[in-house]
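Taking the form predicted on its own, here's one chain by itself in structure tokens.
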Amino acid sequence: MDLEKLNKERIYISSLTEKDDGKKVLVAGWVYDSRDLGKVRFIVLRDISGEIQVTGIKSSAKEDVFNMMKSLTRESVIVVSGMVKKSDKAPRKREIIPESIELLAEAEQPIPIDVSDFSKTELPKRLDYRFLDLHRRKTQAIFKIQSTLMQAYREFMIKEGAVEAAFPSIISSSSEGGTELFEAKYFERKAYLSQSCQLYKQMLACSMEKVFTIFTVWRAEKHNTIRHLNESRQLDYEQAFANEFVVMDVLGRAVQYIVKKVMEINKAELDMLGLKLKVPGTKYMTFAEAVEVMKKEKIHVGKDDLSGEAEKKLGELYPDTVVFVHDWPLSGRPFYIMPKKGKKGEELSCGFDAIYQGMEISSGGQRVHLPELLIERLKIKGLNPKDFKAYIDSFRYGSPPHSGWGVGLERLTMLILGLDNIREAVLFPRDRDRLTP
């Protein structure tokens, strides 16, 4: 096959309409499915558009096409040249009569997982098989939605003013001290792989004043949970002279954005999952109206933090609404979150949680900006100012206050499709036991 001659040629099913009923055209794609009624042979062709039925009739088609048409297996990739057809039993009202079938890749049988709509296989076996798992139509609703909350998580950035950046992923040591940090050898030293580029958009942050990414981010936590993965993206946003108010209403409207754009974009892959969005709505409350709350509820809240139960429950209380929950206690605050006077000499911090559906997407908050405060705060929480130093000097020399978070972007995609499990969010998943494929 002449791949430059197809790519010119070809035409995508789903452009497929009446105008092109009795027109000779190229179509490429998989073998979804078959049937042989002896006098009629049926293929369904499926490209990453859609699907569309071969018929191929004993009395009028090519030999050696007829023949061909028995012998394809399911997933096979086949190249069809063809007569379009209007067909009122056809699955998209018209078919393709086949002058020509060429077989690119034939696939080996039997196929190891369900790759059907329908597909029984459970996802452990899926993920074992996750190149062929990505066959399924309702598998590839969920990435092609994923795509467009990068992508207009980047435009509403864009649109803010924000200047995206690329940060390291190798660091000299823990970001945000108390996480488990994946070690590797760089050359005669000991590095580890960055569980947070929290410090690094700070420093551009005081300099360009608003920065964002999409940064990949490894934690060494041995937790095996449906919503938590070892390697995971974040949407990463921090601006300067903002304190934590100004930044969870950029944060609000950038979830409201994102949820838009996918309620435009991808009508169809949220009919295939069988879902409709709303875009949400914002709600603020303190962590103590947040305890009051779930005292009402009889649910159990620690002392500064929040249970998953808790976070479950304000999505109940608040569906389609993202939850800010700050005023958190400074004990339950990264080193970098900023200290707060409270009521009676509460330790208050000026870090939040957001919660969506139910759960945390988001934590942030304003940075400690103050160098002998930052040590301060390093040596409470039992870190070493030393192992900090080039962080703590950034400061030293004209940084103003500024503010920041981070969203997950699997656990953002779980919460929006509703999906039982974060690793149907993810390509390929790495957790506790998966490292392939």
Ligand code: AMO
The other form holds:
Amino acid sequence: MDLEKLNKERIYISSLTEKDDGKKVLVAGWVYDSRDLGKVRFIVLRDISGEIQVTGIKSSAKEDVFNMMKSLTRESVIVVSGMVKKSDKAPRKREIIPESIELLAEAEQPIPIDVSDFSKTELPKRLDYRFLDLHRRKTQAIFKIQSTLMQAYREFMIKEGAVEAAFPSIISSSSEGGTELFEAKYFERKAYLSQSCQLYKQMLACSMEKVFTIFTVWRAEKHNTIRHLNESRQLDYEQAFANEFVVMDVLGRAVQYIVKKVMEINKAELDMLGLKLKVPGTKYMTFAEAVEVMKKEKIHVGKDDLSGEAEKKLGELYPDTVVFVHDWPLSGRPFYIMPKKGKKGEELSCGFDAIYQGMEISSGGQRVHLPELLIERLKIKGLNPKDFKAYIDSFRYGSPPHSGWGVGLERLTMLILGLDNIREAVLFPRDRDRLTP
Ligand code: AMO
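Having displayed the form predicted on its own, please output the structure of the form predicted together with ligand AMO.
Time for the whole complex; same chain goes first.
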């Protein structure tokens, strides 16, 4: 097959309309299904845009074409040249009467997983064969939507006047505190895979003011849950001259913009997944207020953390809402979050969490931009300020107050689409047990 010719002449199935009836077209894709009724043979051809029936009639078809229609295996890749014919019985109200069929790649049988719309293959097996699982229209729908989500995030941020940034993934010390770092050998030295671009986005915001990125992070946490990955992507934002309330507002609008774009662009994919979305509202509450709500609901919360159960309850009480919980106790927040005093002198922080559809999608806050305070906060958290010298020193020569947040891309995809496992929202998951494909 001349692939350049194919690219020039090929028509995507979803674009076939009345105007094509009676015309000769070239289509290419995968054999989704086939049926042999003796004198008539059908193939359902699927490309990335949709499906169409290809109908071969023994009495009028070329013999080699009619014979070939019987031998094609499911998921084989073919190019069909033929006439578009109006047909009330066919799913798209039209079918293609083939003049030639070329086999580009034969799919071996049996196919290891069911890729039909009615597939009951369990998630772990689907992930073992993710390349094949991506033949499924439902799987494709999820990742088409995720693509819109990333594109919408970029669009929103550019409209906000933010600059897109690319940060290093190999780092010399922790950026989030804690121990969940993957080690990497860096020549004679020990290095780590980045847990977050936190320190770099802060340094950059102190000159470029508004910065964003889509950044891959690695967390060596051993838990194996439906909402954690060991490698995930974050939508990060950082803004100078801003406190946590300024960036919570940006985050609320970003999520609204993203959901709206998905609703506009991905109507077909949302239909395929049987979903109706709503643009979320926003709600603000302090940590103390959230605790009061949970007391009434008899749900346990930690002294400086909300439990998964509490997040779930907030999702039930405020559906389709981004709930911002702010004014957290300082003890539960990372070293880089700015402290503040509560009304009764209690040690609070300028940190926040955003909860959407019952799960945390983001955390963030105002940062410590004062070197001496940063050293103090690092020590309190049991970290060695020497390991953070370059970071601390970056704030010595004119660094404005600044704030930001990070949203998990897969978490957000999972919650917008109501998926029951985060692995559904990542092409090739990395979790405690999975390193391939
Ligand atoms: P945090 O660690 O809370 O904050 O992460 C931000 C968001 O990223 C997602 N996320 C994860 N998703 C899947 N698997 C994981 N293991 C995982 N860990 C986090 C969640 C979470 O809300 N640097 C700060 C952000 C900031 O302050 O700017 C940070 O990384 O959706």
